[in-house]
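Just the one chain here, the form predicted alone, laid out as structure tokens.
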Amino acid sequence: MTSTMENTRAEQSGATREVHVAVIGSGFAGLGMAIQLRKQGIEDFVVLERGDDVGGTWRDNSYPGAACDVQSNLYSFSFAPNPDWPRTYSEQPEIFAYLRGIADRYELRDKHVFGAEVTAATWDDAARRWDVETTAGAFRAKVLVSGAGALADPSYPDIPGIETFAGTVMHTARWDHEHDLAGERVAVIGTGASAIQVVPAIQPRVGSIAVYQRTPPWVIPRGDRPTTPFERALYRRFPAVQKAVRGALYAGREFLVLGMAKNRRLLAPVQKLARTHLERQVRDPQLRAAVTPDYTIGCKRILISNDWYPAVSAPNAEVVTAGIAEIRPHSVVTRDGVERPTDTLVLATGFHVTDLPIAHRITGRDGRTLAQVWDEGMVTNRGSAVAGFPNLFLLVGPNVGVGHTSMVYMIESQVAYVGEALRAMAVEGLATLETTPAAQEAYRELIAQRSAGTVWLGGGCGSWYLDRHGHNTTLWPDFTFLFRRLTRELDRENYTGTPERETAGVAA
């Protein structure tokens, strides 16, 4: 095993470090891939992490109130359950601690290079290698696996005058914990998953809070509670009980697919639950009208919260629906001409999802980047491989996202699929493995076929699930167990490979 000291010497010398596999990112996807490599006996790998610790999204999103909207027993690795979750829905610090514990438990830290943001990854067709440039040095890898997920790079709004604002501006994914909001006039832009968590967390201590809403979300009750000492002891002594609970949670969430992807009328009970929740918590008719969605539930992400509506109903809170015209040095001006004095802007404006930033940095065989290849829409084979990019595998890529269940389930499916690809390369002695354009096009058609008639395309809303062409390039539009079945084995017939003997004598 290459030691951290040896890694540091290589980086300081400016030498290019050669590895069998380079993994980008160390969130759930990157850590899961690293564990899979170890499981397959592959030790010659490195995890390139731009941050100073593992954790990915759960390291970066530390804003007040940050938590998961999937139950803890399901939002964790199936092979590494945690019997000591303090709540049924865990908050950011607990999930971050879980991931750090995973890195320690599987002894992965020595495989990491921290502070290594990937600035470019270019395929060298003669050498059959990926040349990877990072802020911590250069690497050359036979196989490149990107675990840079969709919730990695914040999206900043293009609002006239925002660059002139004289107060504090912070994105929820880049929270400034040194800044004291006590007594301040705060503007929160956005009403998505981050906003409904951060607003209730900061509303009691700010002077005033204006929430700038473009589209109201559907919100259902959050069935969260502390776990009991008895539960934790039971899970520790009888792991099968926790596994059974996980299975029940998974099955229950899969029922939502029936309404989202099969028959939208089946979502009526869920929408009724959300409407009842709203009516019980919002008494003011004017506010109630402002926060009532006009689209089918599930068309946009369903949010869960018990304190969102009470927070925006508070005397020091206001929901603004007029739309922002401009931002001035000390205020926000809406299209109806109203100017609201503001000390701090909180941008709860989400992430680059359908235009993944990492795609601009990965260049394939023909000299085009992934972003250029995907200009008309992201397309892959099984969300994992792209024609023209040999030995590149994507985790949490296009059409792997889910709006109803745990992303970790999908990540484990993909990690196993990539593992099968690596196994095929080893068994067959392949220098390269690349999916075919035909397989990629067939998969695009499969996604389009299964997306037709779903709530995401016909629910009456626009969402970050869809790209600028109106295509679903984000979500897996069916039951997740079908995705697992599809990725259980490598579809070898959809790949071409170059044997090592054909590249004999080529510098590696």
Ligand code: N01
The other form holds:
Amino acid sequence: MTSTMENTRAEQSGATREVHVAVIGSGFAGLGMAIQLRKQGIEDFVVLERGDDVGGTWRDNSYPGAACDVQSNLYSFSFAPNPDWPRTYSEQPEIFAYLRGIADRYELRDKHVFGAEVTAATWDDAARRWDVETTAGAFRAKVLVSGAGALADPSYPDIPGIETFAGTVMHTARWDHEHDLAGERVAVIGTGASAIQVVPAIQPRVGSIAVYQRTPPWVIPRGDRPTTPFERALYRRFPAVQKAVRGALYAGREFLVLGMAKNRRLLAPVQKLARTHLERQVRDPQLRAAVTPDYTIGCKRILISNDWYPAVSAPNAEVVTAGIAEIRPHSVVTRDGVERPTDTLVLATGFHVTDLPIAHRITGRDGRTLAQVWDEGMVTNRGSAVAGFPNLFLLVGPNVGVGHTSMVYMIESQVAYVGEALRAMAVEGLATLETTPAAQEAYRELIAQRSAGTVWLGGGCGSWYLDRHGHNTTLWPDFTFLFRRLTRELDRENYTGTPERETAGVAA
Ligand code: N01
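Please supply the corresponding structure for the form predicted in complex with the ligand (the preceding block corresponds to the form predicted alone).
Starting with the chain above, the whole complex follows.
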């Protein structure tokens, strides 16, 4: 209510609202940052959210079957456990409800301006402020924190003729719930984490489903089950038990790093598990061959599902490997010349991850955007700060992604780091804090060294983990507890600061 009023006020008056901190986005990252600010006694902040509710990717990805492939006891804030998760791996509605509950519990809704898409954020070096233009008015902030995330903007495939398609087109991240797929001939493009969830969910009710596969994924069984009333009561009565379960899940998942980043041979048992799963669920030799990957497991995200193979083996389903040549108004044509009549196109084609759209909208001290500065590859200090962009902090930015464990763990690490930076600014009376090019270069080197020899670079696949130069600019290439160690305190020596006094002098 208040945020709507704030929106209206800002729009009507055209006035610029001044705040200490502006946070972009209200997914796990933005909400986590807002809670951290509150914890530090910073109340003068605003969360700019382009949607009409909190939740980020968990608000937007509401396609049938959307769920998390990390257990909820781990995929949640450490300081806000939920004893009432209905399943061990939650589905999108529960995670969305959890995040909405977080916003309510920490009384964060009044701090939000909804419908505020950031169109431009420009550093004003004379005033030492960020000028933030949004679709709900203008803001001026001393500090800008982007929690826009990497899985925010859908990537639409550039397939000849796609714009001529006369039926319904839906990206998994922009699902049209009004559209009834019953009895339709559906084409699904992509076989990533989203596709393997949506296909089993819609296959039973569509007329036919053609899954257009470019690269088959490795899939392991999903150990999901409903939680029991006993478990829930236990967690409620003894929170330490849930904490211990969380710890065990965390530790178990970190073992995967040994195979992914240290010694690829250690992935052999995981690959065997996936192969056995495939062979058990797919009997048809032709389909088996089509869905068997030819790269090392872990090179692309390891997917978990018990119903993907049964869904694509169903009589009304087909896995098409020929490659799409063109799309016509009522059909999809593959390179082998086969034309498949199609009513609806489902694009499970992922997101802009290595070419983050928000990077085009943030302009630093020398007038260049983050995207321009990152033209040769995304570089940062600790995934959080960029030279030439004072008082800007990134959450879920470059080299913070993880494929094996919970992103929330990484987000909490980063949020604490940004909190330390803000504390340093307050204690030292700084107008600006900016990381140095040397620190950034050293960090780039560290990421390159740790990425060498990992399965993501050497596993024989292409993936969105790598940028167009073949560099890993998305994943943290080591144990996540090492990232936490690296971000526990502010590496003050890697930053330059301008005291407020000096700023006043400059302005005077
Ligand atoms: O997207 P993706 P996603 N023609 O980029 C194919 C998270 N997530 O939405 O592999 C034909 O992984 C592309 O083919 P290829 C998770 O981090 C998490 O599925 O590039 N095909 C691929 O098969 C995940 O990694 C959960 O050869 C085209 C697919 O589209 C991330 O989101 C659940 C194409 C895209 O796969 C993204 O997953 C869901 C083209 N032009 C998602 N362009 C959890 O459970 C692309 N493809 C937490």
